[in-house]
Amino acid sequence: MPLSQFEIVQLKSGVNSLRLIENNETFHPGIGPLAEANILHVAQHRFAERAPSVPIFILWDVGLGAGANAVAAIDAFKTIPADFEIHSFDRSLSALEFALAHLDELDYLAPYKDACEELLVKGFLQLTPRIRWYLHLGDFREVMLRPEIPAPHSIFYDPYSPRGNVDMWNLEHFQNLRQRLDDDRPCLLTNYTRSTYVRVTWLMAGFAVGIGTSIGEKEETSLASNNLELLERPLLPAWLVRVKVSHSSAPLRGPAYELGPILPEDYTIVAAQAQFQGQT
């Protein structure tokens, strides 16, 4: 992807990010790129409280892009006494290189400005003493498979949207990456969605689904996890009523992004979930 295929946009908040001019999609659309990072994902993974107490906090950064969210990460990881190692995933580094090339613009990235070009150049940074960061390049979907990639204690999921990257949001792949976790090592995945759909897909997959923080203008967010007590505002069985009455309630399945209600025998398998069981 040439780099002539962004360009910088300044949000509503002041604050500039940049867009992909193919789809017209902004990247972190609301507040800007460090202040979404920080809310989305750091604040509702609780690294302070999770890491220390396992050897080597894994973090799959799934769609690097600008390396907005892998910046935050590496702040927030410079001030707990743990050891991380960072995977971002991207099948083009374009993005990066782009935002590498407008710094004046992009100043989030400044600070980082040579650990990007070297991670860029080597594939692998020791950061510092207790941070290791990683970069695999390729689909996500089959790169995640490899088995010298270590499964995740947390997941930054920021792909494209569904419209247009539905390979990344269907139910196959969920279900791939849902098995790809490892059931001993309790995971937490962030992302900016409220759509029911998907969250019907994450819940198909296997996941246990929650509400996750606001942000900009959306009241809620989403978050899945293969632990529900890492979850702490799951889904409630009065929510099953949304998925009924919704007419884009259907899993996303296959390449076409095509929306619909829920076909009954996907309700029964969504609302048989352990979360919804016992609950009011």
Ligand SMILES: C[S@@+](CC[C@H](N)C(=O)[O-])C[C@H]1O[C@@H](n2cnc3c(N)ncnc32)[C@H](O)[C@@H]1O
Contents of the next structure:
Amino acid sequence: MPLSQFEIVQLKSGVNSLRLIENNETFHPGIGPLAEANILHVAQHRFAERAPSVPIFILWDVGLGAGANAVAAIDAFKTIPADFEIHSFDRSLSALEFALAHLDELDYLAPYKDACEELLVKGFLQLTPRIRWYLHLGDFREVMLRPEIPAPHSIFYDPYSPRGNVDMWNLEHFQNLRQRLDDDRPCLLTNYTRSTYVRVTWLMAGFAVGIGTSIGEKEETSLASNNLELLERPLLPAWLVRVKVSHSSAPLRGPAYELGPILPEDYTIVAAQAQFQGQT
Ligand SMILES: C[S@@+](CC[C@H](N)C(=O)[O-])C[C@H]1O[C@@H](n2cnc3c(N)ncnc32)[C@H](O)[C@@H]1O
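Show the form predicted together with the named molecule, please, because up to now only the form predicted alone has appeared in this conversation.
Below: every chain and molecule of the assembly, starting with the one above.
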């Protein structure tokens, strides 16, 4: 029986990351924690362009884990003349505690050692005069409904993958998340997936969905938004052919991870989404 749920692994790139032993899931498996956080999340949110025009820019960091995404965001925020709040969510602090106990193997976290320790103890931290960092402990599906947490402009969506964590990926959850957003506050969500069934699930939940950056060996990833105009490369009608022919394009529903072809009535809902009208 291992002493910890996690272990340090060296990725192909030579950089270290964490692995959850139980389900063999590596954090930022491609190119490593900070590089992936910057390419997949920070760069795609265009903070420098979007944040200065709102009173306080709200980032939801879903799956704080070992803090790489949050740290990358903070590094970016420090260079931008705007006010920021980061709301980090996790149901467990064990990844961050493990990472803090292995700082010599995880370079990116060392400059934030004191900040993370204060966040763990107090649940809140004024990092700089313009950056506040909040920690929300518990199941994101319930915690996100707390009215005192402001609706986000950006979401780094990084829980474990659908196979072992289907509750964070099913249609019911994404419908709730879509409803929790403020329609007057354009919001962008980034994730590593390029799966047809995840994109279908998001579309059926009412998100506009776009093609995200390539990263490492992955040709593309995905973005979701409550505002089509935020997406630089929305999925086009031609993509619907893939939905029709794929053997795994049905949305995830309920607690079971079951993949299959999409039902005709679900396909009709997906094809009717605004982003597929009037485009070729
Ligand atoms: C892959 S790790 C996140 C890595 C992290 N973003 C980083 O930069 O190090 C996934 C995290 O999501 C959290 N998580 C998974 N399901 C959750 C849920 N339903 N509510 C809150 N946190 C959840 C896990 O506890 C875990 O810490």
